[in-house]
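The chain below stands alone and is given in C-alpha cells; this is the form predicted on its own.
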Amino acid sequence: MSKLQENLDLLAGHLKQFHGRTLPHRINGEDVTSERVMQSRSPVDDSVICDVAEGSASDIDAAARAAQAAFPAWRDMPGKQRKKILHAVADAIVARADEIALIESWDTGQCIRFMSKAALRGAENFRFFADQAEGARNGQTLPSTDHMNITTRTPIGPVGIITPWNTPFMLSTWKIAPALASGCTVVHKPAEWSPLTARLLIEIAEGAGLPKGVWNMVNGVGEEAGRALTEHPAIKAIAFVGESSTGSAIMRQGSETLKRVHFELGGKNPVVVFDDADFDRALDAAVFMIYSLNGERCTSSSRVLIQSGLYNRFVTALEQRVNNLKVGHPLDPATEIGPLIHPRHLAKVTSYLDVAEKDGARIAVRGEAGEGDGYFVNPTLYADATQNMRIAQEEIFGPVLTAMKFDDEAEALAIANSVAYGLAGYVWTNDVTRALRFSDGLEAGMIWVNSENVRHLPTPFGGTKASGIGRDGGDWSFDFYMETKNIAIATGQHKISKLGV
C-alpha cells in the first residue's frame, strides 16, 4: 500500500466525526447551532466535508457573555494551575497530531509534509506559553529617593481572536496560548473557509480541564460574525491574522469601544542575494520560501532581488527548480505543492499572470490552473520585472515568485522599501557589516540573514507598514494581552504638600 493510500484510508476514519452533522459553534461548553449553515468543501476535489453552523450576532453576544462571566475566576487561578492546563493541552495536540495533520490538509490543501510539523508546533505554542504563565503578572521594583515604585501586570479581559484559512491550527494556537496563559478568556472565530480543526482544539482543550467559558469558538463569515466580535463591548481586545484591508476594517469597527488590537496582516518580502552569496543555500531559501505552504502565508519571500551579476545565474537555476516542484495531492509525501484554498482565490492568483504580461516582466515558468475538480495551480516564475509593476507591489498570496535585478545596495534598498508592507525580509551576503547595514536599513519587522525563517518563540514577530501592529512572542504576547499597573509606595521621608494650613 502507497503512503498516499494510507493516509486516506486514515483519514477516511477521522473524516467520520464530521459526517452527517452541522459542525456546531462551542460556547460556555456547549455546542449551539444556528439556523443558517455553510458548506465546508475540500480543495483536493470540491466535495462536501460537512455543513457548518453560520454564526450570527447573537451567538456572538451569548460567546462573549461567556467569557466575561468566565473571565474573574481564570484571571485568579493561580498562574501554576494554568501551567499545568495548558501543558496538557500540548500533550494531548501531540496525542492527536496525526489526525490533527490530516484533516488540516483536506481542509486547506496544504501538504502533508509540512501540516505534520504545523501540529507539533502548535503543541509547542502551548508548552512555550504555559512554562510563561506563572511569571506572566511579574514586573519590577523602582525605587526613587522617596517612593518605592512596584510595577505589575493584570489580563485585559475577555479578548476577540480571529485566525485566517492558511495554516489554521497551528496561528490559532499561537494566538490563543499566551491569552490563556496571561489570564484572558477567548472568543475565537475561525475563517469560515477551513474550521475543522478549531473544533478539534478546543475539544482538545476542554478535554485537558479548562473550564467552561474560558475558550468559546464560533463559525461564521467576517461581515457578520467577525464585525459582531470586533464591535462588542465585553471584548476588549481583537488578534487578527489575515488582509491588510480586514485590518482596517477591523480598526474601524473596535474603534466605537476602544478596543486594544494586534495584527499580523499581509507581506511583499524581499528575499535580497547579493553576489557574494553562498549560490546553493540562497536558492534553497528563496525556493523554499515562497513554494512551500502553497505559498500561501504571509512570511513567503515573493519577491527575489539579485545583484546584476549573479542575476542571469540565479534566474537560470530558478527556473529549473521551479520547473521539477511537484504538484500534486496533498496527502502523498512527496507533493510539494497542493490545491490553494479556494476557487475564489485561485482565480486571484492565476489573474497575475495577464498583469504580468501587460505590465511588460518575462514569464519564466508559466503557473496556470490545473485540470481536474481541485483547486490546483502550477508554480509560476516571473522574471526581469521592475519595482512600479503590479506583481513587485502586490501581495498575490500563491506560489508565485517574482525576480528583480538591482546593481549595488543603495538600489535594493530602495526596491526592497518601495512596497506598502514591511513583513519579513531575507539577506543573503557574506559581508557581515553589509549584512548589518542593510538590514538596519530595510523596512521589516523581522530579518533573516543567510537562514530562511526560522522561529524562535521567545522572540518578537510582527511588521511595521501595512502589515500589522504589535509582536508576538515570549513577553512582548504579554504586552498585548494584558495592563500595566505602577503602584507607588512613600517611604518615610516623603513630605506631604500643605494646603489651607
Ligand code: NAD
The other form holds:
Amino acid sequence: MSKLQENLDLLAGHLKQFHGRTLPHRINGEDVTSERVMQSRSPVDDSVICDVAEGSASDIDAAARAAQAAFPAWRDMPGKQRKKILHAVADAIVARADEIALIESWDTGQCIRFMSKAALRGAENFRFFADQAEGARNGQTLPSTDHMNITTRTPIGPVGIITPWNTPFMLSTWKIAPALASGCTVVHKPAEWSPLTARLLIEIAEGAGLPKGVWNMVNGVGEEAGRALTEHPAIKAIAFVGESSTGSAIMRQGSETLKRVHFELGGKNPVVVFDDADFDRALDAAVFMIYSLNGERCTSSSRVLIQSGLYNRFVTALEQRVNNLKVGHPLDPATEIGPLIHPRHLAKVTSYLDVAEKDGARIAVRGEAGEGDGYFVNPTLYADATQNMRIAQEEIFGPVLTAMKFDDEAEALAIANSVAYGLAGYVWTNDVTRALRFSDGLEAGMIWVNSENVRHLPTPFGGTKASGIGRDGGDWSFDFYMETKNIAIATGQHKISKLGV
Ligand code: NAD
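Requested next: the structure of the form predicted together with the named molecule (the form predicted on its own having been shown above).
Below is the whole assembly, all chains and molecules, this chain first.
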C-alpha cells in the first residue's frame, strides 16, 4: 500500500469524530452549540468535513465569564502544579501528534511532511513555557539609597487569543501555552477556515487535567465572535496573529476597554544574496522559505534581492528548482506544495499574475490554479521586478517569489526597507562586517544570517512596522501576559516629608 493510501486510511478513522456532527464551542468544560452554523471544507477536494457552531456575542460573553470565574484559582495555583499540568498537555500532544498532523493537513491543505513537525513543535511550546511557570512571577531587586525596590509580576487576567488559519495548531500553542504558564485564563477564537485542530487541542488540555473554565474556545467569524472578544470588558488583553488590517480593526475595537494588544501580523520578507554568498546554501534556503508551507507563512522569504554579479545565474537556478517542485495531495509524503486554504485565497494569489504582467515583471514560472475541485495552485516565480511593483510590496501569502536585482549594499538596504512590513529578513554574505552592518540597518524584528528561519524558543519573535507590536518567546511572552508591580520598602534612612507641623 502506498504511503498516501496509508495516510488516507488513518485519516478516515480520525475524521469519524467530526463527521455528521456540529463542532461545538467548549465553554467551562462543556460543549455548547449556537443557532447558526458554518461549514468546514477540505481544500483537498472541497468536501464538507463538518458543520461548525458559529459563535455570537453571547457565546463569547459566556466564555469570558467562565474565564473570569476560573481566573483566581488558576492565578493562585502554585507554579509547580501549573508546570505539571502543562507538561501533561505536551505529553498528550506527542501521543496524538500523528492524528493532529493528518487532520491539520486535511483541514488546511498543508503538506504532511511539514505538519508532522508542526504538531511536535506545539508540544515543545508547551514544554518550554511549562518550565518557566514556576519563575514567571520573578522580578528584580533595585535598591536605591533609601528604599529597597522589589518588582514582581502578576498575571493580567483572562485574555483573548485570536489565531489565523496558517499552521493553526502550532500557532495556537505558541500563544496559549505562555498565557497559561503565566497564570492567565484564556478564551480562544480560532480561524473560521481551519477549526479542527483547535478542538483537539482543548480536548487534550482538559484531558491532561486543566481545570474547567481556564481555557475556553469559541468558533466563529472574525467580525462577530472575534469582535465581541476584543470588546469584552472582562478580557484584559488580546494576543492576535493575522493580517495587519485586522490588527488595526482590533485596536479600534479594543480601545473602549483599553485592551492591551500583542500583534503578530503580515510580512514581505527579503532574502538578500550578496555576490560573495554561498550560492548553493542561499538557493536552498530561499526556495525552502517561500515554497514550504504553501508559502502561507508569515516569515516566508517572499522577495529575493540578488546582487548583479550573481543575478542571472541565481534566477536560472531558481527557475529550475521551482519547475521541479512537487504539487499534489498533501497527505503524500513526497508532496512539497498542497492546495491553498480557500478558493478566495486561491483567487487572490493567482490574481497577481495579471498584476505582475501589467507592472512589467517577467513571469519566469507561471503558476496557474490546478484542475479539479481542490484549491491547488502551481508555484510562481516573478523575475526582474522593481521595488514599486505590487508584487514587490504586497503580501501574497502563497507559493510565489519575487526576484529583484541590486548593485550595492546601499541599494539592497533601500529596497529591503521600502515595504510597509518589517517582520523577518535573511542575509547571505561571507563578510561578517557587512552582515552585521546590514542587519543593523534592516527594518525587521528577526534576522537570520546565512540561514533559513530556525526558531529557538528563548529568543524574541515578532515584527516591526506593519508586521506587529510586541515580542513572544523567552521572557517576552510573560511581559505581555503579566503586570509588573514595584514594591518600594523604606530602609529607615528615608525622611518622611512633613506638612502642617
Ligand atoms: P485574518 O486577520 O483574516 O484572521 C485572523 C483571525 O482574526 C481569524 O481568527 C479571524 O476570524 C479573526 N478576525 C478577523 N476580523 C476580526 C475582527 N474584526 N476582530 C477580531 N478578530 C477578527 O488573517 P488570516 O488570513 O487568517 O491569516 C493570515 C495572516 O496572518 C497573514 O497576513 C500572515 O502574515 C499573518 N500571520 C502572521 C504571523 C506572525 O507571526 N507575524 C504568523 C502567522 C500569520
